[in-house]
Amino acid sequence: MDIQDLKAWLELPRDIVILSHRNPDGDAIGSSLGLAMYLRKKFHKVQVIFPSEYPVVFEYLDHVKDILIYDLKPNESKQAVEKADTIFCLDFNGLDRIDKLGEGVQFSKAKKILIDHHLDPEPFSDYEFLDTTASSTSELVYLWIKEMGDIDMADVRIGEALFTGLITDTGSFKYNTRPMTFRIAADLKELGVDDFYLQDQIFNALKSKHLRLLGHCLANRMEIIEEHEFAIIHLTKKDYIDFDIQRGDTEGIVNHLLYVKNIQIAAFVTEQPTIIKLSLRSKGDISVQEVATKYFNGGGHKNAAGGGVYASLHDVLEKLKRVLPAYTKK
């Protein structure tokens, strides 16, 4: 499928499902909702589906409560995928990232459109709009709407959703940016998007327990390896109970490690019920995507990646301390 085929396909009203990955972040949510609002303007029937629940901090976005959550409504989610004649896959490039929904997508006869900025996509789609240099999938959704010749259909609500993705995937424009990122941000501001309002909604909506958790992480769970220029924070299963940690509560904690002068790699390691999850961040040319892929069954971007392994917390922490020095030396 090329862009002209896709334009022709979308000239008629379609039954569309938009999917994004488990544990959706601001970019997954913003890109999905922004695309959905645009497609509804084109008179398509659209349903956004996530495998798991989204953080409540993003409830300021229009239509966020219309999102279907597979974990809560599996049968309804499966039926929507089965019924769809068009499936958009946003912010993921492998069907394992959407868990049990992946099988339905794999065997669906619907047209499959992938919009993403991650490396090494699996060949499951009919049409791809990919750019690994893009800041976010929200940036690519904006560019795709422009490619479709419909950028004049963008409005403030669509802009708020896409700007949310820009803010969250760049850490408020601190990393993963390129000139195009700022051009799109400027375009969205000209539409009337209030970026201060969005920043306030995203970053100034913490509960007191979030500050106590952050304090615990920095005071009791942080390890700075100065000679090798990396730092690690870990959380145990007991920490999850003691601080009543829910989905989204640990978002952004890993970034605090990079505030330390000369720290090049930050690792945030959490002991889940059956798996150890990792979030990795880096500065400059250091690829934590390579670290995540090679050692921790993960992937992501050059400066922001993650993974998960079935091992003990102690073994994962020791492995990090063995492999990271080789990357900071580079």
The other form holds:
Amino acid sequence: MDIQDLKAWLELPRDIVILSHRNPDGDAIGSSLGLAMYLRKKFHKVQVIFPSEYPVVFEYLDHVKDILIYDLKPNESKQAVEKADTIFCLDFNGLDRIDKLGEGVQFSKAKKILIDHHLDPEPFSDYEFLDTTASSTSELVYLWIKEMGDIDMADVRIGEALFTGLITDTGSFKYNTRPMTFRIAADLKELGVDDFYLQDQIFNALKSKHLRLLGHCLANRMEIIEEHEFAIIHLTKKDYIDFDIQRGDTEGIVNHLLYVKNIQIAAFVTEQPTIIKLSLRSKGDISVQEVATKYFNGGGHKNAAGGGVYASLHDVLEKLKRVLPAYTKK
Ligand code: 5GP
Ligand code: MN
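Same protein, different form: I have the form predicted alone, so give me the form predicted together with ligand 5GP.
Following is the full complex, with the preceding chain placed first.
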């Protein structure tokens, strides 16, 4: 399919499902809701589905309550995917990122449209709108609506959703940006998006337990390997209980390690009920996507990646310390 075929396909009202990845972040949610609002304006029936719950901080977004969560309503979610004649996949590029919903997509006869900015996409879609140099999938949704010839249909609500993705995937415009990112931000601001309000909603929303957890990570769980310019924070299962850590509570902790001068790679390692999960961040040309793919069953972007392995916390920490020096070496 090319864009003309897709335009023709979307001439008729369709039964559309929009899917994004498990543990949806601001970009997954913003791009999905922004796209949904646009497609509804085109008279399509649209259902957004995520494999798992979204962080409460994003509840300020319009239509967030209409999102279907597979973990909470598996049958309804499965049926919606089966029934759909059009499936948009946003902010992921491998079906393993959407858990059980992946099978539904794989076997569906629907037209599958992939809009994403991650490296190494799997071939499962009929139409792709991909750009790994884009800051976010939200940026790509904006550009795709433009490609559809409908940018005049973007309104302030769509703008708020997409701007949310721009903010969260660029760390408030600190990384992953390109000139187009700022152009789109300007366009959205012109539509009336209140970016100060969004920043306040997203970042000034912590509970005291989050700051206590951060304090614990920095005071008791941080290792700086100065010689090899990387740093690690780990959390144990016991920490999860002691600090009442829920999904999303550890968001952003990994970034603190890069505040240390000369640190090139940051790793945040957590002991989950069955697996060890890793979040990796890097600076410049160092690819933690390669680290995550090669050693930790993961993937992502060059400077932000993650993965998960069935192993002990101790073994994962040792493996990281063995593997990372080769990446920080000039
Ligand atoms: P985070 O560290 O914030 O959880 O994830 C950073 C990036 O790494 C995400 O945008 C995502 O692309 C990627 N990522 C995180 N966990 C996984 C994983 O288990 N598998 C894959 N393929 N990518 C992941
Ligand atoms: Mn993204």
